[in-house]
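Encoded as structure tokens, the following chain is the form predicted alone, with no partner shown.
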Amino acid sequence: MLDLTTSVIRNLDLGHGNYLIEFGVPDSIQQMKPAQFFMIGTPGSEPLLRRPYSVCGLNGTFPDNQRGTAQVLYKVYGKGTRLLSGLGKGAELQVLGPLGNGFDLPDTGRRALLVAGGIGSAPFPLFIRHLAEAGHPAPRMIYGARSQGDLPLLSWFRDSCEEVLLTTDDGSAGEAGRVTQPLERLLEQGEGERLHLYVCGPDPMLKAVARLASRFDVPCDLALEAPMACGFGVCLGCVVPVHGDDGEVRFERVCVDGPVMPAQRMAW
């Protein structure tokens, strides 16, 4: 874990409040696993606390990124992300990472199926690169959001995945509805025997996908999201209920024990 003061290389406006920020990192950061994250702070005293952001890309993830950099995908929701979106080339960032644990590759004979909800697509570009480097076939993806404008990097995903199935709440892109609709159809067709689900998005989506994974007995890893003040296990602000090995429900920290956790462990 490194605590860095680094500089913005570029801060790309992807439209509809979505941004991809690129900043310099030392070589050791290039060993990060997909779904590990940074705690990032902007210059000045506000906001006081850093915010967690999944690593989206490293060397070679995107064809036009510079070497010795990392990329983070984010959406403007509040004051912190609004300040982040206003940073230009050369602006300073405070970056703590890598933090948490990330996605592991699927077992032999199983193909990755990525399930993303909006900005929950953030950890998947790096994961797709890791799959390719390990000789796994290109994954399939189910990508859902409220509307067409909430599907950042869609063109990149279409070029990098075998297939991308889209769903939007308002029907402006793909199928009208939720990601669970095409996922349930795939699992009912018996596809679950050959799949490993990797999921990132809002909690209601994670819970719904976890229920389907349990119903069809499909391996499923969730990249959880939670408010964090520190990112390394001290503040205890990001705990979630899980099933322990003894069957008892206990609380674990998303920042240290996660953010990736097997769906069957969650005690929702």
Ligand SMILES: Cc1cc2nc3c(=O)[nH]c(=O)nc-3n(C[C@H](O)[C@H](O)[C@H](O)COP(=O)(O)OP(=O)(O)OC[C@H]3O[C@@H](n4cnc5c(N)ncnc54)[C@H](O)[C@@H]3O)c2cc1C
Contents of the next structure:
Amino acid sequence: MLDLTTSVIRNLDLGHGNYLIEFGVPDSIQQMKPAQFFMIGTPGSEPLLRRPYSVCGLNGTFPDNQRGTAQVLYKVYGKGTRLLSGLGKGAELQVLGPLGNGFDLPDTGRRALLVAGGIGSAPFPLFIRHLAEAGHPAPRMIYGARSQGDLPLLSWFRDSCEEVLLTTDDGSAGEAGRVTQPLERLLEQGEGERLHLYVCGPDPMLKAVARLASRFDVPCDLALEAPMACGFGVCLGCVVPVHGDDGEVRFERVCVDGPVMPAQRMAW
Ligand SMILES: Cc1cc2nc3c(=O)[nH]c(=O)nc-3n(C[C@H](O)[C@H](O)[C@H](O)COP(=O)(O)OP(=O)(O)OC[C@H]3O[C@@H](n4cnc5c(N)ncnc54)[C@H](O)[C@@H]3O)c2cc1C
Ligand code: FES
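After the form predicted alone, can we look at the form predicted together with this ligand?
Next comes the full complex, this chain leading.
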């Protein structure tokens, strides 16, 4: 784990409060797994606590990446993300990482199906690159959001996936409704036998997808979010209830035992 002071190379405004920030990183960071994350802060400014962000891209994930860089896709919610969105080229960043465990590749005979809710698409560009590098076919993706503007990097995903099925709550893009609608149809057609679900998005979406995965007995990995103060296992601010191997419910830390956890372990 490195604690870096680095600088912003660019901070692209993707519209509707979504940004892609790029910053310099040393070579060792290029080994990060998709869904691992950084704790990022802006030196000398409020808020004191850094915020967690998934690694979205590294060298070569996006065609115009500079060498020795990492990218983070983020949405402005509160103080920390607003401060980040105001940073321009050359601004200083404090970056702690790599943190957490990350997505593993699917077993032989299974294909990745990515399920993303809004800014939950952030870990998937790097994952798509890892799949390609390991010789896996381009994945399919179900990408849902409240509205058309909440689907950052959509054209990149369309170019990089075999197929992107869209849903929006207001029907402004794709099918009106939730990601679980096309997912349930695919699973009812028997596709689950050949799939491994990788899911990132808001908690209610994770829970709904986890229920479908359990009903159709499909392997399913969730990239969880939780409030995080430290990011490396000390503060216990990020615990979630899980089923232990002995069947008892216990608490595990999302920052070090996750953020990726198999859906069937969750004791929601
Ligand atoms: C492992 C991990 C990886 C993450 N990766 C990313 C990422 O790649 N990109 C990204 O944009 N975010 C990501 N997040 C979420 C991100 O950390 C939060 O959005 C961020 O901490 C918000 O900080 P803030 O200071 O702007 O908002 P705060 O001031 O902390 O919160 C402002 C308000 O927004 C609400 N809020 C905060 N976060 C969210 C959220 N995620 N969804 C809905 N409401 C929220 C709060 O409840 C509060 O009401 C990740 C979180 C975790 C745990
Ligand atoms: S964020 Fe501190 S223990 Fe997980």
